[in-house]
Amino acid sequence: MQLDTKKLATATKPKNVASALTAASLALLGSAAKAEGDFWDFSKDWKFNTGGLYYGEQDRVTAVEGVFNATREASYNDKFSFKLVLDSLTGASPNGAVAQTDIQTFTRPSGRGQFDVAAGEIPLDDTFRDTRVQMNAQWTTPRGEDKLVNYGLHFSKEYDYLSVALNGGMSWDFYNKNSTLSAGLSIAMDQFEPEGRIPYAFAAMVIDEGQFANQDAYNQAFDATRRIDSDDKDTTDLLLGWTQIINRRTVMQFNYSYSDVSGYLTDPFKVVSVVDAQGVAQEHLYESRPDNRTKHSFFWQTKYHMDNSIADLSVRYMTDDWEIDSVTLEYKHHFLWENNSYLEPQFRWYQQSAADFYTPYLIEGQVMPEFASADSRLGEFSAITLGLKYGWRTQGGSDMALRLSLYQQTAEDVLSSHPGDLASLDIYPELTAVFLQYTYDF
C-alpha cells in the first residue's frame, strides 16, 4: 500500500492531540493565505493528481483505494501539497490458527457469533471489514539558495484505529547542486480501539459449544479474556539521505532510516493454536508480541538515462530487534516513445527471515514462551512482483498511466518436522494477489 509520517516525548493521547494538530494546520494555512492573497485561486498554477487502486488476494482480502493530491507552487517559491486517501478493505483474513483434519469453530473478534472452517483449510475470518480516511498536508519553503525546509501534518482514521503525526525535514545542496544531503523526522501517536476490546496475552479463545448454561455465562467468560478497551502506540522515524549526480546520465541515492516503535504492537485479532503430540488443536491463545521494535533500513538507488529509456535499480536492506532481516531488489525500465507515451516493466524480489517469536503453533506441555505469534507476515517467506505500466499524454496535455502487477508469495517452513496430522497438511499456503492502478495528472 508506502518516510511514513508516524512517539512524541509526551504522555498526551491521540484524542487530545488531534484538535491541536487541526488548529496548527489551520494556523499554518491561514498564514499562507495572508502572505499570498491569491493562493487559493484555482485558476493559478495548481497541479492535481488523482488515482485509483484495486488490490485483490486470491480467496482473501480485497482493497479499493482512491487518491487525490493537489500541489501549488506559490510566487514566493513555497510549495504546498495536500493529499486525501480513501480506501476500503473487505474479505477474509487469516486469524493465525493452524489447519486441522476436522472442521474447526472459532469465535469472532467481537465475541458475537462464531464461524466454522472446513477440514484442511487455513482458518480465515470472513468478516474482515475496514474503511480508512487519510489526510496529509505538506509545506516546503526555501532557506537561502541552497536549503529547503519542509514540514507537515498527517491524520488517518479507520473504524478502530486513529493516527496523528507531525513531520519535518531539511535538504542542503552542494557542489553546484550536484549533491544533496537531506534529513527528516516524523513523530506519530496512534490509538487502537478494536471491536471486542483488547485480550489478555495468551488468554484462551472462548468458544460456545454448549458448555455454557446461558448467554450471560458465555459473556462473563468472554469478558474475562479482555483487559482494556484501547491502547496506544508511539513511533519515531528518522531519515538521512544523500543524492549524487554522477554525470549527465546517472544519478544515485543513498538513504538510512531509523524507526523506534513502542506501545501496543500485538494484533488483538490473531491467535496461536496449541496442539498435542498428534497435532490436534486443543485450544487457541491470543498472541503476544514485544512492546518495542527498533528497525534500521539501508536503501540504494541508481537511475541511468539512456538515449530512449531509463534504467532504475534499487536495493533495500532492513534489520530489526525482532530478528527480522529483509532484502528488497527492484528493477524498472522506463521506455520513452516519441508520442509522449512510455512503457515500464517492473520486477521486484523480496525475502525476509522470521521474527524470533514466530511459530506456526505451540506444543501442549512445553514451557510457554514470553512472546509468540503465528501471523504469517512475521514468518519467513519470499515474494516476487511482476508489473507493467503504460503511460500517455492526452491531447489536452494531461498525463495518464495504468499499471498491472502480479504478486506471488511463498512461505518457508521454520520447523524441521510436524507432529501427527500436521505433517500431511499445508500449513504454509501460497499467497497470490493482483494490483491494478490508474493515475491521472492535470
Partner chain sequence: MNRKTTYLSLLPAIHISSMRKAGKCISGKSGIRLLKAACLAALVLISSGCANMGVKPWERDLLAKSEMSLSYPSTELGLDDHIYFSKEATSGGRSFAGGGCGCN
Contents of the next structure:
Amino acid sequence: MQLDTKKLATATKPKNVASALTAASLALLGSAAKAEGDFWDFSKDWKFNTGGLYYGEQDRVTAVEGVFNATREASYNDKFSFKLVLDSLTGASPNGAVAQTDIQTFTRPSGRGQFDVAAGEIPLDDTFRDTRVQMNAQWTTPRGEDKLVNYGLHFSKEYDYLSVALNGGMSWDFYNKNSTLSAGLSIAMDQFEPEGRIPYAFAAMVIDEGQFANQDAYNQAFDATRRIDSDDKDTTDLLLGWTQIINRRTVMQFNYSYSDVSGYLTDPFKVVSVVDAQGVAQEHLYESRPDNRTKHSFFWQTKYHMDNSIADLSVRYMTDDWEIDSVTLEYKHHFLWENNSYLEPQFRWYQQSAADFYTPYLIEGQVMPEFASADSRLGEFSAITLGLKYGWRTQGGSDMALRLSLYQQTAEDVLSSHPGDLASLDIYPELTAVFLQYTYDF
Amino acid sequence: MKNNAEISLDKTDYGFVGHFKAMASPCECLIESDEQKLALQLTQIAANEGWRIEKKFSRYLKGNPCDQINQSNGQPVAIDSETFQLLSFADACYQLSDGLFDITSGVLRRAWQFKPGAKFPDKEFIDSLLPLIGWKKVTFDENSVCLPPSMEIDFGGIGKEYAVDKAAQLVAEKAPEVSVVVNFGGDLRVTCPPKNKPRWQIGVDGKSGTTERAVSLSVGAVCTSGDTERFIMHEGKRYSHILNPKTGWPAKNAPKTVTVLADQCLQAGLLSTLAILNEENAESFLQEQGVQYHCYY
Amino acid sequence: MNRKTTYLSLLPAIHISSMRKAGKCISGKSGIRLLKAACLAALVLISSGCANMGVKPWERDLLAKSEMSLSYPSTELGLDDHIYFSKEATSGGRSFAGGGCGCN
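Any chance you could show the form predicted together with its partner chain after that form predicted alone?
So here's everything in the complex, that chain up top.
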C-alpha cells in the first residue's frame, strides 16, 4: 500500500492519529506468515528485477549489459534469489604504451597480426571483444527471531577468464530490529587463460618489422616471451557492517571491509614503454605487478526521508598496500512526485592516488623497478559522474526507470617533467563515457 | 444458540452467507460466489481464526497468554511474537491517544455495570481502582512482559478488530478474487470489491438483520463503537459503556454510536472508540482524522 | 604519522602506511580526515548506545518503503559496481569487492 507522504508527515502529531494507526495496524497485520505456495509458481511470491545498460566511451570501448534477477520471498522469510548477467564488450582500450611523434606498430596480444597507431595518438589496442556470462544464487534464511544467515554462489565466465566464488554471512538484529550487525566472508577463485597466453614479466613485446627470416622465427621469438601455463588469483573478502535506524526518517550504515587478493594480478595485455633521454620509445615491456594486494575500505551511507524526497549520501575511503588511497562521494536525491513517479539527480566524485609501482613509462638506463605498470587505472586521477534518472510505476504496479549518466576521468601527472618529445605529447589518456540504463521491476 | 464450534451456510442472491459464533457475537461471512464448497471453506477459515484468537487472547479463559499475564503477580511472563505484536499495537494506541486508550483499564468493570437498572458506583470505589490503571507501568519487549501486581490487561478493545483483519487476510489469501465480507458482531471488513454490484450494503446497527442504518462500501473496514442499549442514566445524563481510563468514568454526552470507515478494522475500531472518548467533540475529532464516519445520537 | 589520533589506534588492523603520501596526493589528506570523522562518528554512535535510537514497529511507515532500503535499487547498484570496478582501482565497500570478472 502506497501511503500519501504528506499525510504521514503529520502522523507524529497526536492530532492526526488516523495515519499513524494505519502504520501501526500494518505493522501488526503485516507480520502474518504468507501462505505456502508452489515454489516454482512464478505468478506469485516471485519478484523480478531486470535491467539493461549501454556504456559507451568516446572512440573507445562500448559495452552492453543485461541483468535478470528473480527473487522468491517464501514463507518464514526464506529468500532465494537468482541472477543472470550477460555483457558484451567491444572497442579499443589503452595498452599502456606512450604516444610518439611517429607512427608506431604493436603486436596484437594473440601474437597474430599487428596494429598501427598514428603519430601523437595514445596507443589503443582495438582487439578487445568479449562476452561474459555471470550467474549468482543467494539464499537467506532466518535463525530464530533475530538472526539471518545467507549463503551465495557466484560464477562468471568469459572467453579467457573464469571466476567462481562462494560467500556466507550472518546478521543479528538488536534493539527491536533498529540495529543490525552483519558479518560476511567471500572467497573467490579466478582463472586466467588469455589469448596468446600470459607474457613473462617485463618481457619485451616482439614486433615483426622485417627482422625475422620467416614466420617460424617470429613465432619462436614470440613464444619465448610467453608462459605455457595459465594463472589464477584468489580473493578473500571480509565485510563487517552496522546498520542503524536513527529515527522514523533516517537510516545509516557503516561497513568495514578487508580484502586480500593474491596470485596473478597483472594485466597480460598491458605494456610499459621504455624511452630514451629524447623520449623515444625503445621497446615495450609487458607489465608486472606484485602478486598480493591487501585493501581496507570504510563505507558510510545515510538515507534521509524528507516530506517529498529522499536524500541518499555515501562516502567510501579505501587504502591498500599498493599505496592507492581513494575517496568516493556519492549523492542522490530522489524527488517523489505525484502519481508514483520520481526524478533523481545523481552525483559521484572519485579520487585515487597512484599505485607505488605506477609509472607512465620507464627511462632507459635507469634502475629497473621490481614492479611497473602504466595502466591508467592505477594512476592518479579524479572522476566525476553526473546522472539523471526518471522512474515511474505502471498501471500494473511495475516499476520502470531510465537513467542517463556522464562519466569523466581526469588524470593527474605523477611526474614533474617528461624527456624530449614526450613533454609535448599527451601522456595520460582522458576518459569520457556515457551510460544509458533502463530498469524494469515487476 | 449454536454450538461454539459450529458453522452453517445459507444460499443468498449474491452467493452464500456463512454463520458462526465467536467472541460472544454472531459472526457472518458474506461470500460473493456460487461455489458452495469454497463458501464453506472460507467460512471455516474465518471461524477458525476467530476462535483461535478468542482462545488465545480472551481474558475470560484460564491458562491463555492473557490469563498468564494477568496471573503473573508482578513476575515477567514469556510471550510469543504475536502477543508482542499485539502489545506493541496497544502501546502505539496508548501513545497516539495520549493515554485515552489503555488496555489496563479493564479493572474498572469491577465498578461499572451497564445493565438496565444497574446502580451507579461510588466515586471512592472508582478512585481506588485508578492506581491499578496505567499502561506506562507495564514493561515489555520481544520476549517477555511484566505487569505490576493486581493490574489486568484486556485485549477486548482491539481483539475483535484484530480477529476480523486476520480472518479477512486469510480469506483473501485463499480466494483473492472473491469478495467476502467478514463480519464479527458488526465489526467488519470487505476483502475486495464485489463484481456483480458496485458496493456491499451493510447494516451497522449491531442487531443483525436490520439494514435501517446501513453503510455501503466496496472494500475496507467498518467498525461501530457505542451501543444503543448498553448505557447508564444518572442525574439526567446518558453515560456510555466506554470508560475513560484517566478518570475511571464513562464518556458522557457522546454519540450513542460512532461508525468509522477505514482500510483496516483495527484502525476503524480505534478511531470510533476514541471518538466516543472525545465525548461531545467526537465529530470534530473524526473530521480531523479525515475518515468517513456516521454518528448517531 | 604522529598526528594519528586515538580513534585510529582503536582499529588495530588498519593499514595506514599508504598515508605517507598525504603530502603528494590530496585524497590522502582528505582521506585521513574522512577516516577520522567516520571512526569518530561510529564510536560516538555505538558508545552512546544505539539502544536509545530507532523507532517502534509502527513508526516504520517511511523506512518500510523500498526506496529507503540501503540496497535499493539493486539492479542499478550492481551495474554501477561493474562499471567502476573495470575503470577504477577501488571496488566494493557497500558489499564484497570480489574478484568476479576479467575486466580489471
